[in-house]
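Here's a solo chain for you in structure tokens, the form predicted on its own.
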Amino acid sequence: MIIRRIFPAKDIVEIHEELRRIYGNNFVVIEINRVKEKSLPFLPFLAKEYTEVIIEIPDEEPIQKQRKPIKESSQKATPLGESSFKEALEKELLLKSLEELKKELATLKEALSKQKVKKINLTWDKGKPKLDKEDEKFLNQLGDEALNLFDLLLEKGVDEKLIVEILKHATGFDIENKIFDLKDQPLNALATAFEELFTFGRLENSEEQTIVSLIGPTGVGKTTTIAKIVSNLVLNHNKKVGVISLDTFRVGGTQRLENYLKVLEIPFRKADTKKAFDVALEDFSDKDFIFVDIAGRSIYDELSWKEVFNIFSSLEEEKLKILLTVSFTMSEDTILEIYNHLKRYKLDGWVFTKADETRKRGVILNVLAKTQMPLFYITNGQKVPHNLLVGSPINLAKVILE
């Protein structure tokens, strides 16, 4: 026999106890539903919630089967209705948990899918994609660490094509997972790639006398950088150094340099003519390094640049190192414009200053890749003799990842 009962909204366990008081243990719960009945249709907020329970009571068994000796079983029977009720409740809770889990998994899958698409959202250049299909295929096979590095380099301003080349040298193929991921920690993996892709210069390794001049636009910190490099050579490499200044008009900058050199007992000369310059060179004939400080000037001042390089014309090309000095704060286009305007003269390498004043440090990688000129030094602050990094794969990686 099927019976439908309505109870005021209450705990299901309480309802079960009430059913046991009414029907004993001889019933089975078939269905449980929550229903609302509106006693006042025009006042929906007064709607009440009820619990509908449908149970089944088995028909009475024959008298013969009911008359059993008491001693046949001494165990207490488990109420059939209580067991069925618990099973129905557990099943309902399990189904709800499974539905919630499915929703969470679907949400997570969608989020991961969007995240990966964002990581390899490539740009277009003049109506054409910057990367070819092979490069895109490679990016789609990158592991999480390599993708994170891709994002970081892109944020730093590195060109997408160059990032692909960097990652090809920084990653290895994981056969088990069928992905390309970093060979080592990001710092070491990046340094490994830089060693393959870029060139680096070291003044410290020079065995013969070397004449060094930092040239470039005004305001990039050439004079301060000379003081840092000279300090490094004297204090860390026991080199003998002399400094000549051709900047005879900017009194303040020259005076600061001269005062610092006095502390290190480094000889200093001023030269406003080629003859004075040649005399200073003779005075420093016993030095390992001679640094020439030149005032910054506009790259469009052709006459001024010709005068500078005319002073160097009598020097042996092997002994002269001209380092083009620019700032991290400059745009890539500006740096390349300076380089293209001065590359007609002898240029031997790069010095990049003021790394501490910008987050877009990836510009240096684009410039190194496009010019193929060695990196000699990086400065990352104003302190002398500190805040100087010699050009090396690991130091370049540190600057990019900071």
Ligand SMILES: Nc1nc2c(ncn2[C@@H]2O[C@H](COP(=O)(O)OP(=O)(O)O)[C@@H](O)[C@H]2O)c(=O)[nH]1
Given for the second form:
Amino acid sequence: MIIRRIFPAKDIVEIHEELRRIYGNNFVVIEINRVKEKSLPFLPFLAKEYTEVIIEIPDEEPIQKQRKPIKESSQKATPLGESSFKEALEKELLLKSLEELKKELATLKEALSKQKVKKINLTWDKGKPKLDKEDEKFLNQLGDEALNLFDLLLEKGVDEKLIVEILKHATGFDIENKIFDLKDQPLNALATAFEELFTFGRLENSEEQTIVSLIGPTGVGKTTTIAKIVSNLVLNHNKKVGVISLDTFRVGGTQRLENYLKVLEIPFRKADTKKAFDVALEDFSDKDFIFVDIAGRSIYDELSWKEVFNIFSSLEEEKLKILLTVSFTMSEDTILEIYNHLKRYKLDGWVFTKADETRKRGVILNVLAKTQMPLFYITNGQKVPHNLLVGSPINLAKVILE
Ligand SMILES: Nc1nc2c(ncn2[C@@H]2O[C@H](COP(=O)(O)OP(=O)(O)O)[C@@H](O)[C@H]2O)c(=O)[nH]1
Ligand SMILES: [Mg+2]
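Same protein, the form predicted together with the ligand this time rather than the form predicted on its own?
The next block holds the full complex; its first chain is the one shown before.
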């Protein structure tokens, strides 16, 4: 007698065992076929295989052995009568597909939670970071709003690879539509991503006396920015501040700063030697912050940089914050060249000036990602003290979207 049996499971050994349990050793397998089940209408993306087995047994039907109940029966190969086959198969496939979906979700959740901990670190000394297959797959699943943000960031000059990272943090997976779309309004979604990807520095939270200096190219806005920051600390945070200028050899180099500080009654000293600098520090021992204004100089003027850092040499590392000041109008290459050259000394954070002078402000994001140095301030105009933004995720997002 020829019998046809169908098993949802694919494992031949399992099927064989099951057949043996029913027919003992009295059967011969004539044929085994893998049959592709057309997709179930309610789960169109799942096409499943099952196994058809044709066996021959002696003409007298053996008495069904007292079957032990099969453990986890719905998961194991179960021989079925023809009539109930379809129903049981669908049930089994549905259970399995739900199980798979659950597993997929768990993996997705885990991957997302891991991303939160990790700050970005793009290798940038080997040229522009490239997109890989996974990035492209992700981009293909973006919703409209996320795609708009992608275009905007690209237009602003942000590296593609970084945009992908930003969007991974700014979007959530919409299970129903199977797309990644923004978690929130673009401004908030971007700020969330920036918070997770970059670091931000704050001066006003410092408990101890802090000495702050802005260094960078001539004309970038260091002196003006110091005037803005000290106003902010004095007027909004009630801090005691003193300013020392080492920019003594340029005619009129400090006049505007001096006049401005007078109005705010912030004490000001000039120092042209290390000794004079140390005396000024002593005078300001009661201050919460001492700002040191330095003239700009070529990054390759080694001797002159040594002189500058020598002046700071007697200070404790943690007391001193050196903020590298660059402008939004500079190219990424130039900014990174300066950073790369000066990081051998001591650098603690970024100040980006002149956001008002260009619309292509995305370079700041590339620089923050590639250096992982905290952002302290952004300036966006010549007006003292108004055109100053503290470096925060939301302010950075505003500057990018404006
Ligand atoms: N448009 C614009 N100009 C700025 C900004 N910050 C500073 N400046 C101008 O840049 C010029 C050089 O500024 P200064 O502070 O002397 O630069 P320093 O040589 O680095 O000390 C001045 O004319 C400032 O008014 C800014 O955020 N936006
Ligand atoms: Mg200056």
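Rigid core here is just the name for the largest C-alpha set that superposes within 1.5 Å across the two forms. Positions refer to the first chain, counted from 1. Please read all numbers here as calculations on a predicted model, not as lab measurements.
Trainee: For Val28, decide whether the Cα shift between these two forms is 2 Å or greater, given a superposition on the rigid core.
Mentor: Comparing forms between these two forms, the Val28 CA shifts at least 2 Å.
Trainee: Quick one: core overlaid, is Leu389 moving 2 Å or more at the Cα between these two forms?
Mentor: After core superposition, the displacement of the Leu389 C-alpha between these two forms stays below 2 Å, so no.
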